[in-house]
Structure formats: structure tokens, C-alpha cells
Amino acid sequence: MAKSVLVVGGGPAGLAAARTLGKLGIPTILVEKEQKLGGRPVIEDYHTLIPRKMTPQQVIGPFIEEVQNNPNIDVKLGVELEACEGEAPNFKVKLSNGEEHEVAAIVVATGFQHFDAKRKGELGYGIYPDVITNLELEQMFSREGKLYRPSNGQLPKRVAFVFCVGSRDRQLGVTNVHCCRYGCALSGLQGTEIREHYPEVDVFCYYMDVRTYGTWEYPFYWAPQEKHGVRYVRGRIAEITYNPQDGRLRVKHEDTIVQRPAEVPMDLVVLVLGMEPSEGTKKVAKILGLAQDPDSQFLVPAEDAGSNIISNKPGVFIAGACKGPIDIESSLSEGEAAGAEAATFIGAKVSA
């Protein structure tokens, strides 16, 4: 009987990764510690995802009822790795339900946690109602359908999109200096849907610079400026607050290309968040004794394997965001490629 992979996350790359497995007709076990599968898109109900524009339902949804249909696949839900020992190919496994499994090799695809924006006290988030995540946005499109500011659920005249919040910090320390490669680009989308749902109202993007990777600078930095209107302002936020006497915000900040202070009075602000290494993430290197970066915690691929999947412990891949900030489409092809990985592994050593 051939032996199982057992592969930890059920977002877009452990799906991936499970699915490959299951097609190539290995068993697998997929434990996911939500209670549906799909991770933070699908858990968090993001909108729309870039770079396609199409919903998580479109993107991940197909990966979602292929695993769940496959028998080779056991998908056990609220589940966590609570414990390993054993090198590969016979891992023994400890679950939080209590099961206890042999596992010839791991996938981990435990993703990512966004940044608390409550840390950054000088934004004012927690504190002013009209102070959101971009989280909170695509939530407000998603479960509601419309643009409101949550002080009095008018519509804003006047929206900031404030960048880099948590990422490219340093004063968060090392932990928060890397950037998050998604929040320049969804910031264009998001930007460019208000404006095309609600054409009077004014929107605002404030960065350090603009990081719209390869195919990505025209639909999410060009075409919001050129086609939506859309305006951009590249300065250092040093603080937001409320004036209660017209009851709208104030956004201070430095305009780094004029070179002079300002304070512009908005309805709505929102903070595009960075992205950090996933509780799930930090517990299951620390069970599985994977090498993690120094400075941002996300785990890091053996420094000898050629592969930014193979981890620096034989038998064990990784996969997707817990590696770092990553996209859907990126991630998806990561897991399959893990999951192509563990196979090869498992082959390698059953024909030994």
C-alpha cells in the first residue's frame, strides 16, 4: 500500500498540492484548523483578486470541489499538526483530534496573517470608525455590495488609500521590512472600483514608491490614474485624526516631491496592510524543525536544494505564503509543484 503525504494548510497552495496527490492517485491527508477550506480569501471573503479580477469563488473554488471529491484525499476540517517525529519516509504524525498517522513525507501551506494596523496607533485605527483596513473594504464589497463610511454608512466624498502599513517599516524593526508585493497592485484595483461604481467620489493614494510587478504596472497603476482618475501622492503619513467640527479625518503628511508638509481633510481612509508569517506557520516550524528567515520569520527553502520548495528537512516541502508575501496565481502553482515534489519523494523511496 502506497504511503501518505500529509499536507498542512487548506488555502490555494495546500489545495494545489493535495490535489496534485490525489489526481497521481496517492493518499493524502489535507487538515486544515478553519472550519472551511479556501484560507483567507475564501475564510476572510476577499472581493475580487488580482491580477485576473475574478472572485475566490472563480479561482478557488474548482480546486475546493476537486479535493473535496477526490477519494484519495481525507479532508479533516478544525484539525491542526500538534506533533511529528520520525525522519521520512515514516513520519509519525500527532493531529489535534487526537489521530496519530504514518506520513511518508509533508506538505506545509500554512500560509500568512495580515499585520495588526492597531499597532501603527498613529493611523488611528481601533480609535476613528472611518479608518478601515483594505481588508474591511473587500469585505464591505463583498457582504454588502456598496461603499459607506461606518461613522454615519453615507458615501465618502473623498477616500485615502495609505500604503506600506506594516511593511517596509523600520520602525517595526526587521520583522516588518520586507514588502508585501500585493498592496500597490490591489490598492489600483480597489481605487479604480470605486471610481467606476461611484464616479464623484475623490480617491487618494499615498506611497514611497509604486511596486506593480511586471505585467501588473498598466491595469493596477497606470489605468487607475490615466482611465479612472484616481490621483496619486507620494508622501510619508505622519498621523491621521479627527476634527470633530466637520466630523471628516485628517490625513498629516509630508509631500516628498514638493517637500512640504500637508493636512487634507478625507472621509474615509484605508490602510493597505502588510503580511506576516501565520501563527500556523511559526507552530508547525517549530514542530517539523523548519529553517525560518531571521529577520521576517516566514520559513525559507534549503540553501543546497535548487528549489525554493524543499525545505531544509528531507521529506518536508513547502509551499505558497508561509515562504513570504506571494500571489494567488503564484501560489497555486507552488502547491502543485510541492505536491509533484512529495511524489517524487514518495516513489523515489517506495522503489528503493
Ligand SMILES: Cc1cc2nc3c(=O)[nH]c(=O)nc-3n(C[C@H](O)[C@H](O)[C@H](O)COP(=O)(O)OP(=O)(O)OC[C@H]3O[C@@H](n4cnc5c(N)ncnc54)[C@H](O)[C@@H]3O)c2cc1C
Given for the second form:
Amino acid sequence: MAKSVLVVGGGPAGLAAARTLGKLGIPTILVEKEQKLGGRPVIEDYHTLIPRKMTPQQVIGPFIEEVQNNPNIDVKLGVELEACEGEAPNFKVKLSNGEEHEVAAIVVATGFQHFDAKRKGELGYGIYPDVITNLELEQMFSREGKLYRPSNGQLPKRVAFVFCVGSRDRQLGVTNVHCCRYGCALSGLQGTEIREHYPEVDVFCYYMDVRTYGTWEYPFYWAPQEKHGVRYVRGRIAEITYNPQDGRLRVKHEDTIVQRPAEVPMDLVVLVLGMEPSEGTKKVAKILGLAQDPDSQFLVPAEDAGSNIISNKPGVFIAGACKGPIDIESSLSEGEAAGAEAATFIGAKVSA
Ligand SMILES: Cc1cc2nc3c(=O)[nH]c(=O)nc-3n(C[C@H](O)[C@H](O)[C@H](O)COP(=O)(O)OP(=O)(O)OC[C@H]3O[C@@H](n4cnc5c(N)ncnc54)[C@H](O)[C@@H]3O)c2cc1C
Ligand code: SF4
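Could you switch over to the form predicted together with the named molecule, since the one displayed so far is the form predicted alone?
Everything in the complex follows now, all chains and molecules, and the chain you saw is the first one.
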């Protein structure tokens, strides 16, 4: 019987791994715990993606279609990895639907979850309806097609983005000191979308420092300011409160450029959420005995591997946001690399 590979997680990284394996003719089982493929961007209805300003369907849709149509790939939705015995290339895996399979290699692509903004009580999320997350803003655009204040349904006059919520934060301890990588750029895009559709709305971005890596710098940092009038304010937010007299929020912060405390009225505050390892990532790490970063709990590659997709466990490959904050294009590339590495590991002959 041909050796098969298990891919755990049907987000961008897992889809790309399964697609690569399927194209090489390798029998592949792809398990996704939700009822839908596509990972967070598809399942949670992101609106427009950085950097190419396309929808999740446009970016991830073709991968889903290829995976679903490839007879070498057995897609199992609503299914998780429950147990694993043995060593590569003879893993015996048990799935949550009761099925047992023998697989020669495993690709783990179990992704991330959003930081729970309620943990930063001083920012008012879950207390004031007009404090929302950037994920909720994406969903407001994609599901309802308009911008509004949840408290009264009206268009806000002023919108504030608060960067680094649940990231780069030593108050939360060492678990959340990493940078989310996507937040500054996505805020630049979301701010631009607001200004394009509602030029009368003022947009403010509160940042510690702006991290728009590589070619993202002009379209998602300079253009929002120079072309669209998004205002950047350097300052850490101390507190967000509500003033019942005018029904508006108050953003209290210290402007670290002019070194003065300030309190600015806002109608809508958008918290830019950090990424944490998903529950699925932690669970699969335990089942497979994968090494995790002692602080963040993200999966870490084997120290001597020379490749960040090779785990500490022979025959197990790791790709995408289960290893830390990452963007979609990089998740797709890592998934492809992990698929190819798994194929090589099981001795498949790869011909051009
Ligand atoms: C608000 C927000 C907006 C973003 N916008 C952008 C953007 O515009 N452009 C961009 O490039 N990046 C963006 N990102 C980052 C992007 O979401 C990630 O790069 C990408 O989702 C990572 O893909 P992944 O496959 O590694 O993980 P995920 O998307 O998390 O997919 C993992 C999949 O594994 C499944 N899973 C988990 N555990 C198990 C298990 N035990 N068994 C089976 N299945 C399991 C999950 O259900 C999920 O479907 C954004 C992130 C956030 C938070
Ligand atoms: S990408 Fe920007 S918002 Fe996200 S943690 Fe880094 S600096 Fe903060």
C-alpha cells in the first residue's frame, strides 16, 4: 500500500501542504476541526487581505478548490487528531470520528487564535459597545458592508486604531512579547478603506512604533497618511473610558513625541489583536510530543534542522501560524515546503 501523510489543519498552511502532497500523487488525509476549509481568514470572514487587497476567497479559494478536487486528498471536516502511537514512518493515528489510520508522516498546521481583548480591561472591550476588535471591523465590512457605531448604528465621526493589543506587552508577562506582524499593515489598509468610503470620518492610529515589513511600508504606512489623511499618533494608551454626557469614548494616552498626556474623544475604537497559539496547536503538541517555546507556547523547529518547518519529532513537519505570527503568503509557502519535505521524507520520487 502507498505510504500516506496526515495534514492537521485546513487553513492556508495545511491547504498548501495537502495540495503539494496531492499533486505529487501521495495519498493525503487532511483533517480540519471546523466544518469549512480556509482557516481563520475564511472561517471568520476577513474582508480585504494585505498585501494584495484581495478577498480570502480570491487568495485561499483556489487552494480549497484544488484540494477538494484532487482524488489523492481525503478531506475530513469536523475532525481532529485525538491520539498518535508509534514512530515515523509507522505512525498509528486516531481521529475524533473514531477512524484509525497508518501514516508515514504528519504535517501540523493548526494555526493561531486571537488574543482575548477582555484581558486588557483598561481598554474597555466587552464593557463599551463602541470598543471593537480589528477582527470585528473586518466582519462589519464583509458581513454588513458598512461602518457604524454598535451603540447607536450611526457613522462614527472619529475612529481610533490601538496597535499591539496582546502583543509586545510585558505587562502580560513573557507570553505576549512577540510582534503580531500583520497589525500595523492591516490597520493602514483598514484606515484607508474608511477614508476612501467615508472621507468625513477622521482616523487615528495609536502606535508604539510602526512595523510594516519590506514592501508593505509604502502602501500600508506612507500612503494611508500622504494619500488618505490617516493620522498617526505615537503613544501608549493608558485607558479608554466613556463619557455619558456626550456618549463618546475617551482615549487617554501619553503622546510620547511631545511627551504630554492627552485625552481625545472618539466614537469607535478598534483594538488590533495579537496572535496566540490555538488550542488545537497546544493539543496536537501534546499528542505528538512537539517542542514548544516555553514563553509563547508556539511550536518551535528542531534546533539542528536548518529549516524552520522540521520539528523535533522525526517525520513531523510544522507550518504556518502554529509556529508564531505570520502572514498568509508566508503560511502558504511554508505549507508547500512542509508538503514537499514530508514527501521527501517518505521517499516519494519527485519528478519535474
Ligand atoms: C484580524 C486578522 C487579520 C489578518 N489579516 C491578514 C491579511 O490581511 N493578510 C495576511 O497575509 N495575513 C493576515 N492575518 C494573518 C493570517 O490570518 C494568518 O497568516 C493565517 O491565517 C495563518 O494560516 P494557518 O493555516 O497557519 O493558520 P489558521 O488560519 O489559524 O488555520 C489553522 C486551521 O487549523 C484548524 N485546526 C486547529 N486545530 C486543529 C486540530 N487539532 N485538528 C484539526 N484542525 C485544527 C483550525 O480550525 C484552522 O482552520 C490576519 C490575522 C488576524 C488576526
Ligand atoms: S505588527 Fe504592529 S500592531 Fe502588530 S504587534 Fe507589531 S508593531 Fe504592534
